[in-house]
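Single chain ahead, written as structure tokens, the form predicted alone.
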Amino acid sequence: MLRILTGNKIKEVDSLEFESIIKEYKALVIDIGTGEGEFIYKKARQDKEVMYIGIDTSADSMLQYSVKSAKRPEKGGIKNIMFVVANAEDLPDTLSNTADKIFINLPWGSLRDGIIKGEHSFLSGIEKIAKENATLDIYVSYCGLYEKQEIENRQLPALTVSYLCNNLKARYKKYGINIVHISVLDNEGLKKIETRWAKKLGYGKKRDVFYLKCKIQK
């Protein structure tokens, strides 16, 4: 079963129920970790064929793109949105097999924590809601200049080129989650992502992201 946060209600919804939704539209997008939603929100007013889907524990976090979503279209509403409340250490088995492209946005606490060190509870998720040739986007950062304690409190990696390559990209592999690029982007770079968090750190102190640009072969 799924529980989605439709307006400030939260329904249950099983898999007969969630294929009926999907089927017309193109392709399905996945946002783990979304927040707020606004990331998704907005890429769902830019293309109506596609469905996205917002996940995060915190249905108060998603609230108020959920109520903005199940307006009228001149208020805002759209159709082609679904806010899920789940972890992302448990993916609900209604969503496996379903996304064409899946992003993971400036995770942060655990979320980030299981992605930046390769853990099986993520990476296995990934794999399983991941259609065959689905595309993963990954956007992380966190700086010992800036983050030092919770680096060190979490016992988080130096988050550097040579780690991703020489050690994360084996990880992933293990659950046919192929990194085929990475690069590291600046504080510009940042605000081209279209959430308030990004926006945020862009305009704060400088700071490398790095992009992990992944693809899915089971």
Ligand SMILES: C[S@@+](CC[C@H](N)C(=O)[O-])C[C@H]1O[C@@H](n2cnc3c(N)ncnc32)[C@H](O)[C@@H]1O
Given for the second form:
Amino acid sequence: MLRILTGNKIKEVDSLEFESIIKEYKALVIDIGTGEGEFIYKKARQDKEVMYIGIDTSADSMLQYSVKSAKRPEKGGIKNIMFVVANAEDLPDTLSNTADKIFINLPWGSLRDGIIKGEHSFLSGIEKIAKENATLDIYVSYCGLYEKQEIENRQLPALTVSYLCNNLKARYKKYGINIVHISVLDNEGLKKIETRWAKKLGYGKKRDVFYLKCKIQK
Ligand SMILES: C[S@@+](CC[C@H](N)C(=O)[O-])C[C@H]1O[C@@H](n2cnc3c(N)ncnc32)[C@H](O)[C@@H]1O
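Show the form predicted in complex with the ligand, please, the one above being the form predicted alone.
Following is the full complex, with the preceding chain placed first.
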């Protein structure tokens, strides 16, 4: 069962209904921790043949773009988008083997913990929703200079390329998630990522953002 935010209401959709909706589309893209959902809304407007799904624990965050998407086309309404209220650590079975591409842009909280610590609940969820050969793109950042307390509270490791290579690669691989590329972006690179949070951080204090590109082969 999926809890889908449509306009300002949450509707429960079962697997049969979900399958009948998505079969019209040539591919499916999922953005986890979508926040307001501006990132997938823009993509969905550009490519109407692909279904875009934003997932977030917070229905309130997704409300603005959910309401906009449910309007008439001349007012910004689009059909190829869904906003799902769910937790990344407990992704609905309805999404099993559906995603061709998965994005996670600038997560915080338990979603970021799952990524950085390579937690089972997060990785098994990605393995579950991804199709064979799906891609997973993650942009993640935190910085000891500005987020010291948060890092301590959440027991986050120092974020470095060597940590990602030496600790995460092997853990991800157990779930068929191959980290094929790692790079570091600065604020200028961050500004080019088309999300609300990327702009906010990009124009803020100097920081590094780590980009992980993964290919899923179960
Ligand atoms: C900093 S915001 C980024 C939003 C958006 N991706 C962007 O770049 O503008 C992080 C988002 O992750 C969501 N989030 C945090 N933990 C989550 C979890 N366990 N499952 C799903 N969403 C989560 C939060 O509700 C929040 O909307």
